[in-house]
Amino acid sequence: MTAPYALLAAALVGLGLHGVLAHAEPLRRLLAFNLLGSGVFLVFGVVARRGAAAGLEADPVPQAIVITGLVVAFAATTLAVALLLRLHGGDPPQD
């Protein structure tokens, strides 16, 4: 059941890594970095699911790490977009 998710996670990490290394545009790098992070979060979810499926006690720590990571990734992405707009958008219009 978790094999398709593991393959999808590996594909997301691979595509994100390729995008970070291959593209020079800052926005594309930012999107690729977010794709890489999504793949890593999916890997954490798959690992936590496999542990619960193997008969081990359910551990809420991987879920808490993923939720916290998603919040931090959203905040970092918002900051990065704001910085990109400030760097490449020029000065705001003057009234």
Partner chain sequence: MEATPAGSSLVVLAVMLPVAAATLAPLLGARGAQRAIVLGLLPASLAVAAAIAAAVLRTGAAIPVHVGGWAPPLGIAFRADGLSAAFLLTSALVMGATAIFAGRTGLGAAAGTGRAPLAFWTLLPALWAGVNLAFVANDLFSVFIALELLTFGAIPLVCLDGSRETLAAALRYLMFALLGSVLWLLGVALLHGTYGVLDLVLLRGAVRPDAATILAAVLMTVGLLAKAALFPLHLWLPAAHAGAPAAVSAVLSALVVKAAFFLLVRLWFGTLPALLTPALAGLLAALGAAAILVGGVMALRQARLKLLVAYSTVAQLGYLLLMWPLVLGTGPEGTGAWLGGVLQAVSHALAKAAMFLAAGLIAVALGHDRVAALGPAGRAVPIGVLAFALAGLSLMGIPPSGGFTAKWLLLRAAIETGQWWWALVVVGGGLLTGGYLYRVLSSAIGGDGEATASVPLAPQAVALGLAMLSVLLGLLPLYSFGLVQIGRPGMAP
Second form
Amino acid sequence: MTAPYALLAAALVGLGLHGVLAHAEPLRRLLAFNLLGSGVFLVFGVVARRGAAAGLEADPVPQAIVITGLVVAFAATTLAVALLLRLHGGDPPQD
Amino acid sequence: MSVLADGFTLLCVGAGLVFLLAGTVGLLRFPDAASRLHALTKADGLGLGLIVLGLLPQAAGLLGALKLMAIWGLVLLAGATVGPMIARHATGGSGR
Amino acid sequence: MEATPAGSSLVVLAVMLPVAAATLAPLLGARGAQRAIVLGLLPASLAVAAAIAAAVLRTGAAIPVHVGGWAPPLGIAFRADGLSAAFLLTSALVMGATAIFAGRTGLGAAAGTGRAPLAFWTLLPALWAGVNLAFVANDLFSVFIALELLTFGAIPLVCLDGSRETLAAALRYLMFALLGSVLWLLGVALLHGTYGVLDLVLLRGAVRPDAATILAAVLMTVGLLAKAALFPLHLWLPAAHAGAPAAVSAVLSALVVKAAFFLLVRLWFGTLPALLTPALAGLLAALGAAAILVGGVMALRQARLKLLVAYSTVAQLGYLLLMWPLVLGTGPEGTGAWLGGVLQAVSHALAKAAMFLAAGLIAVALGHDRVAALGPAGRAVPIGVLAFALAGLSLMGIPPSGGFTAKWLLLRAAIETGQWWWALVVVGGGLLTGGYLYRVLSSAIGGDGEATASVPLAPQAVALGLAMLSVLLGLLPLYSFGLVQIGRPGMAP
Amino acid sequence: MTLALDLLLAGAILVVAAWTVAARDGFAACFGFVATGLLLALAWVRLGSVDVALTEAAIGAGIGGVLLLNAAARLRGQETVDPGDVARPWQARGIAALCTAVAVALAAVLLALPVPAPGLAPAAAAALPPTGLGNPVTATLMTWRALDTLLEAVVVLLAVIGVWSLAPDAAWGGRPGPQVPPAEGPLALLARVLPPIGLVIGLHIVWAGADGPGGKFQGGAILAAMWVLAWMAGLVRPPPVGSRRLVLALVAGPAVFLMVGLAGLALAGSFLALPAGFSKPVILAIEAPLTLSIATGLALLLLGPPARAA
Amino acid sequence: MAEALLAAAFLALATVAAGLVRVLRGPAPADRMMAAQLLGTGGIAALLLLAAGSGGWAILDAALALAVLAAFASVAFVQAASGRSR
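Moving from the form predicted on its own to the form predicted in complex with the partner chain:
Then the entire complex follows, led off by the chain already shown.
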């Protein structure tokens, strides 16, 4: 039942890790890092789904962890983007 | 009654899927951006509309039905806004 | 074993007081936050840390806390043992000294309401909260939150001056830090999937050496190695620690990387001892040995003082990894290697903070920090140079100093357990340390030239105070360190 | 049928993700990333985690995607690459081998996880009724793991301060984000019509979180997106950084949360302990300011540091 | 009935997957914008059918959020992309 997503999670972790390590452009690294994060969150998703019991569709604790983790990942990405734009961005686009 | 509702659902959902598919085929096959956009916005909104219509008898209560309608309305609104923006962009307009 | 409510409240306060300071700092503004931190948070944190240490000593057991009254596995637990208490005290001392130092130098309220002061006085307590949470956390995901508090606190502080170099250093640091966090999180997912719990103590009772657990352990260890800048994942550290303002460098080198080391100790000796094999411990120590040698050689070759001090951090962190085979070799009852590792971490924290603060003052006085031209420093910043020298004694391991006791304990454990090669590394590392410190001190004392700015006495005194503490640790009799053995998992109670 | 659905979904996500990593153009890769996020939201529904699906749609693909796309557009290929960062061929092969090994090991481990799966679902189901909440995920975030949520809100605040600290000194005190001229045409229309609707939906999702999927992070993200939309059309302007109003909105949530926590310590003897029987009203009282702070924080993070002085 | 609705969800998803080819191939930014638009609609359709098929009407809130954000995101994309091409 969760097998397709387990395989997907593993593949996303591998892909994301590869992007983070192999890319030289910071923005691409950042994108890859976000994919790596998605893979890790999906591992929690598989774990949560497998832990479905007592009338709950999935174990709520890993779900709560993923929600927290998604917010952290977004905040980290904004910090990285702000750094990147300060380093390389030049002037913001003038319309 | 239930059989009738189910039949209605299947009919509408099926038709909706056909429109969605048509939109995709248009997006993939039409030669120029303008006609692709045309195919997309029409088929898209209509396809989702039919699916929403089909699901209405299945929805739990008035609130569910209202949410379904709201979803369709939002998609139409997005299409109506973004379509012209893309068109201006594609035809080399200033975008603003 | 039953904890008093007062004891558990103290542990919560150790984390929540700095959290409250970080939360309210933007509201108070830089000046108000500085006052609140120096006059309120600093004494309160020292008192809380001392009270926790006293409570742990009195009861002879760790203080468990169930946050919100929810017991694990569903709830989150804190657990303050002797090791936590020792590190909480260290963090209160170093953070407090740094806050006083920063208030008296460029980041003080005198600098006005600008961008940098607001960021500094908000993010300093955030780092404080992060390290303290790492020291008392007993939950895999709380540890992740602690690591994130550290990341979000540290990165903007590294590039506070907004220069190109420090921005690039901060970006690189961020990438390493994020990778470290995400690897830790992946390990957490696997452990939760395998055991269904996140609590460290419960996990300890449950772990089996199966594939999922081993993979999780490897991922989490690599993540922490990246965070602790332990060789070969140290590449981000020198630029980041050397580029940051002096007060920030002090906190980063003394505490932030130590938090990751602390978690590594918790993970392997506290939670996963079932997985710890001699080969693995040897591998970690080999990385440590490489760090000692590479870091030492690189420090010898640096032309700038702050970079030299930063590479010295890479080397000194290497000693910490020697703990693994030595503690393993002496068995759970062996205390020498354990104490040696902990003492190395604490004395290095105090000494390195002093060194970075002193180096910052020297750079202010001279307008540069080229090691070859430190001539006027001895006359312009005499107390600062003295602090640097005293801290250097501790790093080299010259008696009597905390660093000496630490290295001597590691040395003795290496010989007692028949692993003499680690003893060679300790001695070789000491020689390298002596080499690069000699370069600095010989240049700084008795050279000629003119200082370009004067440095007030108070910040120099802060640096000296930290350096003296690092030395004084070595004068305490060994039995007074019994604290750090209390509540150590696997020990007889 | 469900297996075919899962296989198609997982396969599509994998293809788009692989393309995102491999794409030549950074801007195009961002499109791939957003598509991945959208499909991942569907995957989360299939995994029985509608709360996470909402979060992924709102934060992962939604505002996260917009953030990255804007960054890609503003960078316009100006990124300079540190030559030391470019992998040499042997390094590239090593990295590929390492990543493959990690993925294979992870897949093997995940497929061999213990059966029956251990977990906290039974414990959570048993602890749920006294809280008065109907959604176990919200209960996890607000009661037994409330500490994580509190610190999470603090992290958002720290991120805003950190992003602001990256402003050029000359721009300090200015309004966050680049300057936007008033828009005309379809954008101006949408920016007037959509935000009121989004406001209702966002608040509904916060409110619904007590008993069904939803919550402050997801609802807050929608509120933030609506405000940013109005900002994009030049209809609203953020207050200058560091202004009292703005900082109050940012701090209110974590500050109230902290006070409730400390009240628990003083009254019930345990930090964040909620009074028995009153936990639901107290939780709602925390969630209101928390939603405000999270929405403000996310919007400010999306805007970035001020680009010019006030 | 549930089975039929899940099948419909599958078809909607397949349509989305086909449309993805445009996101990936481009070549013009306008094509990508259109494809993203289709992706949003198709994704919402699949979500609705999934909700109906599995009886999990709570999913509707997710679809609602997705619809609001899809509108916001597509506008932001077009803005970003046209800012870039100029």
